[in-house]
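In structure tokens, the next block holds one chain alone, the form predicted in complex with the partner chain.
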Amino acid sequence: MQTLRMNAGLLSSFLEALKAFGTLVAPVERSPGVFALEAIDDVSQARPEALRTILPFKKLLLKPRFVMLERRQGQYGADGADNDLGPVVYFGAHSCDIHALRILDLLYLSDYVDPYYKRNRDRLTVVGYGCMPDGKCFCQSMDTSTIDKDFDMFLTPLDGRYLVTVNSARGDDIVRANQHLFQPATRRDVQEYLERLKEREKAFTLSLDVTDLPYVLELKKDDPVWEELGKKCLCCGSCSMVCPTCACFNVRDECPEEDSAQRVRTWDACLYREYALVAGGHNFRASRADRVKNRYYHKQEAFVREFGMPSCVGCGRCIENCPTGINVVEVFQYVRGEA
């Protein structure tokens, strides 16, 4: 790890320079106060400080619809270049979407690695961005507020600069290669980072009791607080596709043409009501309450057990886009008999 500092006004030729390691892809303010992950050339576009885009960044690895494989005249195509995003720099990440970017790929890269993932992972330069939260904001209670890895680089804006964390060797190339738009960074700058931490880490006003958690989730499987949510819960899946950690899809094969053949994957949620659909019309999870329990019970508990930690990393993506208002800090509140 190098820590260094850039000047605020060279902001803009750091990110031309970035163009020169991949697509660039930054927050945008499509409305006021809407946010958008998009690719841009005007780099006067790029808002890293705000705080969630609608989507993740979970788009720029698996598209939300692709080819996996297809078959054109007779021909077998396994190579799913409908996937292939090419390199992208991703500048704008929050300590919140590089911990998500770890689940990620914890999920994709374990066990049978997933090509198509990987392909537009190796490839992804992550360049973070020291954010402040708002009320939405639950990160520090998961444990997800501060980053140390899985990053390219990090900047933080301090008084009139950034202070700059390097932290791999893709991260030194960009450095190496604009060298004039950095400085060593000063015991000062690093005061003053330290103090902006400190500030940081008293900015949040909104937190969830994580205490054993998927012990309560066990005791309270059979809770009647599930039946409640289900009722006010449409089951939409705004708040899955919102999800930065939120992953599942479906798999359909097409027909688009006579004599050629796609099998397609699209995102997928399991709150929507076919998830659990088997042949013959059994549904595994057929009431409203089974799917939103689940969701829950498979960040907080199934992922917990399995990884070690939950796959949420307290964005509060879900709490501003549900259109019912229902809030996991509050769910779980609720769940332990507190609200």
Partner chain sequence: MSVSLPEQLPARSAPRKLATGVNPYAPAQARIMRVQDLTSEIRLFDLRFTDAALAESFNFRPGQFVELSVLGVGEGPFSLPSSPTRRGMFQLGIRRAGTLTNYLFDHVIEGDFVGIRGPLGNGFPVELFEGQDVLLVAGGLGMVPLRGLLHYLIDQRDRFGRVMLLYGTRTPDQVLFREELESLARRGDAEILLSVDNAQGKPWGGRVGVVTELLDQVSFDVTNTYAIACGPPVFYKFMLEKLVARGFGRHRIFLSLERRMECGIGKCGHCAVGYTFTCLHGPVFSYWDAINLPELIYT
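Next up, can you give the form predicted alone of this protein, since the form predicted in complex with the partner chain came first?
Single chain only below; no partners, no other molecules.
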């Protein structure tokens, strides 16, 4: 790991330099306060200070919809090229995003490797950017508010400059190709970083008590809170679509035109009524309460049991996008009998 400094006025030059390493993707403001993660050519569009984009970076690894297998005029194709995005540089990843990337790696690269995911993951360059929390962030509670691995470079904004952490061979290549942009970090940079760290810790206003939470959930499987939550939740799947770690998908066959067929993979959600529907018409989670409960238990209990960590990173997207105002922190407060 290497620590450097870069003048804030050189950010545009830095972003231009990143284009040599792949398609540059960054948060872009589409309307006041609404940000989307998009490929950009004009680097002035980049808004790395945006706390959260509508859809997270997972769309850079697995598209919401792509063709896995195609038959056209008697010929088959199965290379999955429809999901290939080529080399991509993701600029503006926050600490919680990078933790989410680690979770997706566990899901898709452990035991049975997902080739579609791996192909894009191997060509993804991650350039992080330090943020300040708002009232929907609870990443501090999830121990995802800071990061020390799984990225190539990380920029922490200081007064008129950035503290630049280089954490991979690819990040080192970027530095070597653009040495005129960087200088060695000074004691003053380090001291200001530590002061910013304290300021950031104090800025968190939302917290989730995760003390022994998997066991608490085990004890509360029949709690009335799940029925009450089922009455409020629309099971629209918004929280799953915007969640950086939700990974449910569906595979179906389509015939878009005569003498052609496609096997298509799409994002899905365990909140949808049809998700647990099987042949014969039986549905393992027919009620909304069961589906909502399943999602919460997977995040904070089942994933912990499997991988030793929850699959929620506290980014606040589900809180921001729920049409009925369901707040995950409040849900667990009810489960604990604190609200």
